[in-house]
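This document opens with one chain alone, in structure tokens, the form predicted alone.
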Amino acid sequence: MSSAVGVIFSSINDESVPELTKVRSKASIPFGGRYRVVDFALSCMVNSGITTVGVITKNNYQSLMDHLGSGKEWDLARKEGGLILLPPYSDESEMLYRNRLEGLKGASAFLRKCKEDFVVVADSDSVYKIDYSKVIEQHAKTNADLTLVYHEHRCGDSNSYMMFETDENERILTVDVNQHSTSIKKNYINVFVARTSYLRNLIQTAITRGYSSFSGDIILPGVKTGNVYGYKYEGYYQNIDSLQSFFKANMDLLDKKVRSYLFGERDIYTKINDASPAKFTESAKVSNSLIHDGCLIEGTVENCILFRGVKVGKGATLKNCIIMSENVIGDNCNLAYVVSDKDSSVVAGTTLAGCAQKPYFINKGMHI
């Protein structure tokens, strides 16, 4: 396999999920009871043999730093390479980057030091499991300038970044940017591969000519020259671009087929937190739910995901809820379609209800 380095954006499109990114970057949004969203892109890189990964930071990245640490859980605590946190601005400016291209400009010093042949660039706002080495293999075989990874699905009202059409050889023919569609399309999932030397030159050209848009100034002209290709990813995929999509992605984990795909074979790694096992009292009734370490369940839990240390009181009923770490749900509460951020509590006897399209949200540290 050819050598590759990884670059991950931690805070692109934070504004699309304001409920969850007030106090954290998009990359560090809690997911699935014990993970963070960044774990998927990062684990895929490690499982694909990538041992040097730069994570481009931006706003509210303290929780991301706490989660990633030295990179030990991903086998990235190394003397050479490993996990490297990159600043959100370039050497020439103290301004935070405003888009993808400016973020890559800020990573130019990191890329200049890289000796690897290829670069895999990914956002950290999606749930999927892909073998990047296969993307690199196709990229080298076609001798493409850029290879954009896509997934075929129906967008609906999601914040689609880019859709395109390809020929039988996966060469991209046409591109639609920020267009909504209710039909199944080839949707770019914000993962691309390029030769390291090509990306370095691309960034330098962007700096020299004052380019500001990766899609408008780089991808669209590249499509016209005929050397930008697509790579079809066929596994499970869910972009976290709204509270609704966050809720859906978590609820999908209650499907055994989705869990087996995402967490079977090659692992998704995350920070390890030791805690006592979950405790279920005689009054507890639990069905089709993921209950994690340190939970105390005395009530009824159906179709829910409970993170570490959640307490559910006697007589309480939770249905279709996502309850994050260290929440306390009081006795005789009735919650349905609720997403509760960390360190919150609901007093005894409270009834809260949302729906799958609009879950009821409780802010971090809120007491209701």
Second form
Amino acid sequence: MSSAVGVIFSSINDESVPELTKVRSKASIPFGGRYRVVDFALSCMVNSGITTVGVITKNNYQSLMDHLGSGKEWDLARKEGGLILLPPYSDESEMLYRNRLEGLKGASAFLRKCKEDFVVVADSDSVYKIDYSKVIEQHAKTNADLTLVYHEHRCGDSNSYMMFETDENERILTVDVNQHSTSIKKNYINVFVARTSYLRNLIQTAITRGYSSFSGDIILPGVKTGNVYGYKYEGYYQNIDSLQSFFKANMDLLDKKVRSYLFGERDIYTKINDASPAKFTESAKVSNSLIHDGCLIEGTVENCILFRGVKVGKGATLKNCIIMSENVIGDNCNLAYVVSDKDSSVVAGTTLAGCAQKPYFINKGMHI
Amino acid sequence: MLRKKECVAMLLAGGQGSRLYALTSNIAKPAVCFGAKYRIIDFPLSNCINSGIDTVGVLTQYQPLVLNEYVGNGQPWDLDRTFGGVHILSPYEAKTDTSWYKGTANAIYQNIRFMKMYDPEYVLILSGDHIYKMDYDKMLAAHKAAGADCTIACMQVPMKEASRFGILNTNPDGTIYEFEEKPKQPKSDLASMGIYIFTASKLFKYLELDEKDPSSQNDFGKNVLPAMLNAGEKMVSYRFEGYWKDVGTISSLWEANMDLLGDAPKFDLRDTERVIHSRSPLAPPAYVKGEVSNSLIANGCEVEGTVIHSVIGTGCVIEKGAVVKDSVLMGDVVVKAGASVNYSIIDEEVTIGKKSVVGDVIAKASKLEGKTNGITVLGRAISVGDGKTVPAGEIIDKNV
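Alongside the form predicted alone that was just displayed, please also present the structure of the form predicted together with the partner chain.
Below, the chain from earlier opens the complete complex, with every other chain and molecule after it.
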């Protein structure tokens, strides 16, 4: 039996990328030509031997449900365990959860049933590839209450990260929630491991005492007792907390090192859509781009990520663009630094330009 | 209510495909890759589900491992069902008699019990080596409307090629009065496509009769169809118009792949009306940095060289300075820096070394005589060393 279960938050800080979360939760933001952001956290859990994963949902989770389905693509369509959606739990106040702790309350019934010793709790707003089984191993060895995964590079735009300092045994000494210090370099990436029994008690305590802040009410007091540890993750990490960081994370895939780190072993799983192979016509000119099955390229494409079924018309030029699935870019269009959400179209001859700091954004299903 | 299926499909997938040489050394013909991300069997399986037929027996015999793995539980084709769905049917050992499938008819005969589980009115017989999209439901409607005992799908072929096929000689109303298997002097240009619909009771009856005849070769074209005709059963032709290609030879397999290319391709995989499903591998989108024109590129490729008029399968790597032209690369092929591949079919997992030369330009190579008409064939998982040359028209199944 697997020694751990997974819990994924699908909707933390949705508001940080309002453009993309208007129609979906953060977990189901399309990424890298064929993936959704949740694929990384979820695939990592599966690849770490976890066979039971609860996904805590909040608002607008239709697209997430559509993506995850029965979980078969992650090998999580199981009789025992598998993928379990945990829709918002409403108590007498009849409000959706406002924070992480309240979200976890909704998962307490799920956690009560779990027989596994450990639980991995992760957000699904980041691109990374981590072996959680190593985190669990360290957690068991140190006998910590909580093990928080950190990365030494700043990998997002927002200022709301928790940072901390550890001793040589990875024990966390100080925590900086508001980033007053510039010397502290260990950035918490919102992945932690705990014993299932410990987390169950924690949630119970939080409910009875009315705790509301995971960092303030749990981590800070935990650090004072000296039994909260860090785990250093050294691979590629990019948090998606703005349109700009979304843009950067996608463009990072044009770097062969990043691409082969994430996808070289073909073990980031995602929903399969049948599409015919990408077709390049005589007039196609493509350089430094990712092109998904189903695309039809008749124009010029440079430094772009094209999702499934994108059509690029004759004489059109796309530079530094992220074009999501089923977009139609008309003949002779000229697009630079454009992020276009699904099912949109740009009429022939249009010129649109943004910049790397502020890409031009086209809403889902828009016709321009 | 008794559970039954109106029509059960039986897909003959046991053929060795000896005219594909190295490409079928260790896999069955229906498992051969086609069109960058498909295998031949995707076409009949997708046609079934797109025609509303959800019960398919796949009869395997020759090298079934890859095919069995690929078909699996049938989920990619929506054929994973609690009642019906896709079933792999291999020859089996019985109490009194154990035998391989002796011929196409015998293979179906040995699985009469499978068909009877579904109590079908009709049985659709398909073969696993053709590329086409067809609505079998329309053919079934024609079979019912005509009150036929057997309906044979057919299409017009050039008269000079007619002697390669089973030829139907028909009356003006479409009924068949004569069936000739590969006639020397064909009387018509209507070729059987190897797609039959039988009224189930008639099929079972004639299969049992055929099995009792010791002189029979147990083949549909040679024995069962002529026997039904002689007995006066109602046999009707069903004209198919559209793209259909038998990919049983190297040159026809190459042509069928090339038919996918161009602004108005002869066979359009992009047509969304009848999607061809396949077991898609989990690869990221293709990365393209080189020059690609008039080609199909599947996911997972890394193209930094030049690709012209070619079909490139999932996960291929074409390094800087490498050139692939007029060729079919099946999947996970690596073409190293500076190598050139011309007018070739390269099977899965082949590695072509730096500055190697495989095949010759189409203008020269296609004039060659021989088994492949000048097409160079590299078999599964072989590797060609750095700086080696593989001459045009060669069929290679060992490392070079």
